[in-house]
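Consider the single chain below, provided in structure tokens and representing the form predicted on its own.
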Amino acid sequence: MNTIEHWIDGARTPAGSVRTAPVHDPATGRRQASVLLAEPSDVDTAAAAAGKAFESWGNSSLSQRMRVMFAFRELLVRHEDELARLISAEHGKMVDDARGEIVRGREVVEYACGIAEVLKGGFSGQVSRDVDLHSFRQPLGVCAGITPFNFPIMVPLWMHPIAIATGNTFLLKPSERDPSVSGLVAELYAEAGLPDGVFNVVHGDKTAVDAILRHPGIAAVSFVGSTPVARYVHEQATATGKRVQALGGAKNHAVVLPDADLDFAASHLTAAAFGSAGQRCMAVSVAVAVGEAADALVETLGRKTAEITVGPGDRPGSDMGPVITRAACERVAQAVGRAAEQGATVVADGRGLTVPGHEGGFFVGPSLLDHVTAEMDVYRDEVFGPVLAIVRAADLDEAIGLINANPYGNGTALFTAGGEAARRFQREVTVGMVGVNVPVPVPMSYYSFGGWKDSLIGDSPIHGPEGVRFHTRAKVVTSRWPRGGRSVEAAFNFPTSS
């Protein structure tokens, strides 16, 4: 069985002990590969890896490091096929899923390949008598990533290309369950003509989390995951001087007033709840049915869910493939289970569904819920499965005050064909990433993906413009260049402009 090992100072490495954790096939339950669990050892010798090519890295040319993410973007484009069945393979998503995911995460890249426009600093001449003033931005050091199982790839290279293009070198952990791309990520940037050290994958648990968190050498923390976790790896992190950016969870919100598109609203509402099998942090997983809009948009989801192609990831036709354990399949169907227990109406039932031909898959079909309320748990929890909550309001105050009540902040919808209420809608929902017909509105890789709320421990979002200054910081140089034979008084008097 292969043993998927870390990657250090330019080479598969294997671990400091024998720990591992099996990696399966979620479209057949069966364990497909073992991937080493890091001790600190590992950890250590990452980062000093990291560490010593920092020293040259960290003085590289701008020129240098955009060539290597041109040719690292040219790279991705041309393995993308196989990188999607990779992601495919080990987390069960749909195979062209996956290359959508490779598409945004290559946006980042794209992004980094101008990173000499985005580190132009400012110059003031003559602020004082023959005083001039300049800014610029340098590299933190070793930065590090700590990422999730549902976008392998994507979360990733929304951290690493700005890292290392503004000069800093890069640690990532990325989720045991499905690390086998990022082994790939790194020899495809090796063949970029990335210099050893520069980016390095180790593989483990939180062990592996808590030492990257308190290791000395390691100057900043980049986290996407649970808002439980997030808020660790916030305290633990800061509490060693660390930058951190912390995203957590999400329970998204799509809006549907009585004058939107209802079957536009469906079908959007339908892929936006199900794909990936709703593991994703910007998945809608409750619909807000305003008013006359309620039974017909709820009749009009129920017909669409039940056109849903459950199946394997790399099978033509399937709109859906499983969920990434047997633990998270039986979670989902404790929480439909329990909805109906508390009055929900299960309008669409996606438990024990099996597969032909792949009874072991972790498999969950899709469910649709109506009439949840604010006090159910399937409306307060994170299900992270495919089950889209319907909650009734009676207008579009009532929607907004739903959505300001809710803890996360990630990202919501609305679906209108009124101009006045979606602008009313975007200022005054406390939420972070907002789509106006538009159900999963992740920003361009020039912009910054962050919610609020418990969506965003800290104040760091993450990629575009936030990114590149969480990975730098600023100097501002005052300099004077005395003219031959004329002196300049100094005062003891604090320093004002002349």
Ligand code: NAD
The other form holds:
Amino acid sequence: MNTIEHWIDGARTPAGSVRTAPVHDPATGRRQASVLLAEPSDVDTAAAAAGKAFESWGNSSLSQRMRVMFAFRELLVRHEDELARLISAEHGKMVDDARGEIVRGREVVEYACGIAEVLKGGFSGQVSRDVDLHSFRQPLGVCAGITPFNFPIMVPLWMHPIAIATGNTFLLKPSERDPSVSGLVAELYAEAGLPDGVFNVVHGDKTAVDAILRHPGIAAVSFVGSTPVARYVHEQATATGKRVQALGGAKNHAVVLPDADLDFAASHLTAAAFGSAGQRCMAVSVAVAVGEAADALVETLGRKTAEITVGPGDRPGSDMGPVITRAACERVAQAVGRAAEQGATVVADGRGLTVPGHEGGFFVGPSLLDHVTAEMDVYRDEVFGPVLAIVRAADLDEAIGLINANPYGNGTALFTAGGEAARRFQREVTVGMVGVNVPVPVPMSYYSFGGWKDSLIGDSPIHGPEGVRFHTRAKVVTSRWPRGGRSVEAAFNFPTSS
Ligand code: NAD
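Moving on from the form predicted on its own, kindly provide the form predicted together with ligand NAD as a structure.
Below is the whole assembly, all chains and molecules, this chain first.
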């Protein structure tokens, strides 16, 4: 059986690891590989390689960095099919869905291809007599990324192209559930001309994460995953003086007003709730049906949910694949059962679904729950599976109140034909990313991605301009070149400009 190794200093390496974890094919439930789980000594080895590489990469020219990014971008295009199939085989999502995350991640590389434009500093001439001032940004050193299972290529791509293009070196600790694609990304970077040690991959679990958080040679940590772990990472890493960006979980609401095109809204809601089996941080998990929209919306959603085809990720014609583990499958089924016990109406029940020929797979069908209230567990918990809860609200004010009372604030959307309601919604919701008739409002790479409240711990969104700021620190230089050796009197008073 294949053992997935770390990538350290430009080569696949078993390093000192002895522990492994199984990597399953979620469509069959079978173990298809093992992944090494790093010990702290492996993190030390990778951090040392990254630290050594920083000595030269930190001083590489912008032209060299951009050349590597352009070449890397071309390789991501050329290998798209291979990457998508690798992701689908370990994650379970549809191959075309995996292509989608590759494209969205590649857009961050495209942003990094123009890093020279973004990294321009400022200059002010003659701020005082014979004195000029300029500012520029420098890399931090070794940066680390700790990433979740649900976007095994896109989420790391939110981090490392920006880190590397701004002159840092990088250590990635991807999810141990679908680790293979990170090794292929490392090979593509090497083929693109990235020097050894600039990009490293260390596989592992909490042991590896803790070693990263405590490592004195690591300057910054980017984390994306569930909120409790985001909070832990933020606390631990800031305690050792690191810069941290930590994105957490979500409970994304989409509000449907009575003036919306209900068929359009229901189609988009169904795709946004059940695409990737609901395992997206921007998945819609709550539909808020306002006023007289409710009955018709539930009826249309029910019809569209019944039309969803569930199957393995590489089977053409399927809409939705399995969830990531058997435990996730059971968690989803329990959430639906508890919702029914607590008074929700089960419009579509995905429990107990089997896919012929894939009886051992981690499949659970889409579930649609009506009459959900804010007190029910299915509303309060992040289910992270194919479950759409419908909450009924009297008007837009009640819908906004519900969203703002929710501890999460990642994404939200409003379906309406009215500009006034749309404008009020986008200004009043306490959520970081807002869609108007767009159910999954993931910002483009030249903006930054990040939620509010428990969906982002700390204050730094990811990629785009905020990603550049996060991975660099500013320096301001004040210089004087007196003309003709003209002497400048030194003053004991605090210097002011003359
Ligand atoms: P997770 O929090 O379980 O794992 C994320 C990473 O942390 C993994 O690399 C894992 O190995 C590590 N980890 C897990 N438990 C740990 C612990 N106790 N101590 C230290 N490290 C630990 O998340 P997941 O299940 O892989 O991914 C799903 C979660 O990620 C969902 O909550 C989802 O909303 C969230 N997510 C958020 C965003 C966002 O942009 N806000 C994007 C994608 C996923």
